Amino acid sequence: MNAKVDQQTQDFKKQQELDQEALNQRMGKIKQKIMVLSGKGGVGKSTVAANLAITLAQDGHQVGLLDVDIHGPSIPKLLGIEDQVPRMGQETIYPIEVATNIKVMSMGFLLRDKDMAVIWRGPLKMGAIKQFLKDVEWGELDYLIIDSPPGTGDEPLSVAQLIPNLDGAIVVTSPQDLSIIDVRKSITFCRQVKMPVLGVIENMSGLICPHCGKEIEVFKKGGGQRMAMEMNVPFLGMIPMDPQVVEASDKGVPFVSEYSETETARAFEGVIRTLLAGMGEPKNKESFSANKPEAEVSQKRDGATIKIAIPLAQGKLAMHFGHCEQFALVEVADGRIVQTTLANPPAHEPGVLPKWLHEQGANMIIAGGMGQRAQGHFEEHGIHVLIGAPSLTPDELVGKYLDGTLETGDNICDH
């Protein structure tokens, strides 16, 4: 009995071998894998990462979007799929291709009846997903969108443990407290499974009146952008509603190609960009660990050169952005400072520093304490902001921020 156990295990194991190294042969084959999440339902979390996906896709980049909401998948509906049916062949799922660079996998195409619930425990859903994974023919692509349902649950966290090296997670929040709440555990399971938070996107941010022209702040405005700023991860920026996206999701017809002139689809567009611009090329995935900002990692990649800006008062930190000196620019290259100079700043007023550092060619500033406003600044200046700092001299700051061994506090002068 005991022989026959052992080799039912011997056998189990060997299975999970073969469909690892299958997957990971799948997975070889695409450049960049990102995971679409969010704690709370309702945001328009699918809606971004179809409109993603179709963005990439116009740019002439061959894409996957892969919804894994095994309980409600909408990205069918999303695209006008929803009665497609994938073809099988031997152990081959052929994904459902939507114009010539786009492939789609779903729930959705596989359920006999749309009204069917799926109702599956965990160690089900993650054997769909693994297929899906592992059994679709995705070809050589250069994104992998992947949808994920919300919250922190089977999904994701799949996802996560069956693709290692994913490039990272979009976290989508509306403006509300009680969305930012949820979204903020997002973030803190990004970390846990060592998953880059490439950054946060606030959906629903605001509306603008068809008739007056005039903006009403229906969910609030910028709590998104303040949680980004206090989980230390990048902020993607903010898109206004629109009762169009609710138009063209009912068509099925993706919102940015059919209302590319709205307001709207420009700011999905922008952020798509500003997505894309801190990406880069794709990353060593051993560099990212718990305690390290994703923005950051991300710039110290290998070959970067980045210069980052230090305010100082008597040689050291200045624990108060407004109080500072004079700034120490260092320079770093390859993972080392190479220089680093001293340069008086013009007069404290707003929007001044951020339009001067940026024409000294600073892409980063370590700061003590620094307000939401002056962030804000910073950062529409293509600058990331990194606070709480200690008062240490700026090579020590930047030695410790290159080693991962810099620990930041609260920001002190939040206001």
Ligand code: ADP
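All values derive from a computational prediction rather than experimental measurement. So that the term is clear: the rigid core is the largest set of C-alpha atoms that superpose within 1.5 Å between two forms. Positions refer to the first chain, counted from 1. What changes on going to the form predicted together with ligand ADP:
Annotation for residue 380: C-alpha shift of 2 angstroms or more between these two forms, rigid core superposed. Here residue 16 does not count as shifted, since its C-alpha moves by less than 2 Å between these two forms after the core is aligned. In the core-superposed comparison between these two forms, residue 357 has its Cα shifted by at least 2 Å.
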Second form
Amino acid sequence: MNAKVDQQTQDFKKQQELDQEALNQRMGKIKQKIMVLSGKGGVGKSTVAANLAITLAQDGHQVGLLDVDIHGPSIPKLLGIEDQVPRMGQETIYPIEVATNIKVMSMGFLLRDKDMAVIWRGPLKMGAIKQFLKDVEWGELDYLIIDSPPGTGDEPLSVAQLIPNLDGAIVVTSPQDLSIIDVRKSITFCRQVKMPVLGVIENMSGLICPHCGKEIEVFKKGGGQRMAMEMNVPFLGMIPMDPQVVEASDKGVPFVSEYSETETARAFEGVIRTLLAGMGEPKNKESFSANKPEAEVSQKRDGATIKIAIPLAQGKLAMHFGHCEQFALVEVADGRIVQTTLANPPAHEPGVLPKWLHEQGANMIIAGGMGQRAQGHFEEHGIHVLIGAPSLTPDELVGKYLDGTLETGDNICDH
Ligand code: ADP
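Okay, that is the form predicted alone; can I get the form predicted together with ligand ADP now?
What follows is the entire complex, opening with the chain shown before.
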């Protein structure tokens, strides 16, 4: 009996190895592989993934677009190809071709009833994703764009595990705090699975009023940019909220090509150019057959360091900013604390602290409470203020902040 179980285990392991080998061979023909992530749904992640694929194809590249959102695949609808059915070979699935140089695969093509909910557990999802990577005839590609469902669940984890030499992830967010909180988790996830963050895109950033031409900050603006700076990842740019984007996706036509003359299409283009400039040209296939050395990976993640100032009373965060005895200055590089120093502030007189903290190199403050006017003075000196933090030690606070678990409450001292 045991011998039979051992044999089965060995056969299973062997099959896994063979599958991974076949997958590696398939992926080895693709020069750059990029995953598109978001913390929350509805922020425009699939729209960005589809328009990135189209822009790259318009540039003359061979592009694959894989939708691994098993529960809510939206790529077929966005490209107006939801009625297409992929051809199946014996061990091969042929992707749907859009124009001559985009190949698309999505669970949406395989579900007969589009309204049917897919209820799959993790291993089954991983199996489906493995098939999409291993059995789909992608051929030789310059880019494979992988649209993942929101969050950090089974799908992005499966992709990261199955393709260990993924070039990196783009994280899409809208600017309001609720999206930003979740997007920090996406960045922490990338760090945990050692996947470079290629950059953050702030979508739905401001709306130009079609009547008066003035900009309306529906979800505020700049939240994604600030978060990117704080988390030390590249910021790729902002895309405004534009009803024509919805029009294009409802019609199933690609926005960047059909509405190419609009400001919004130019914003998409700008963001994509920034991304490509940071990535460099598609590399030789050979360089993808082995995992990248860690030095190369970390080089991509390098950027400006951040210095977080924390007002202290008895070694912990002073809940009232004006009552602080000392400041901790916590230096963060590559998402990790590298140094914490203590500094004594000059006398608290209006306008003195922002200047002094700016001179200390601080670009962020974590505080318990602070009046609106004081916050404004710090922002004017390029120091972003996070308020409502609990009374913990500086390292505890920054540690929680970096791994996305810092919970902030009300501004306890708003005067
Ligand atoms: P996600 O993949 O994050 O769930 P989608 O890409 O499906 O989000 O977009 C959700 C909805 O928001 C779609 O109707 C899409 O057309 C719309 N949308 C995306 N980006 C914009 C934008 N910049 N302006 C206006 N609507 C947008």
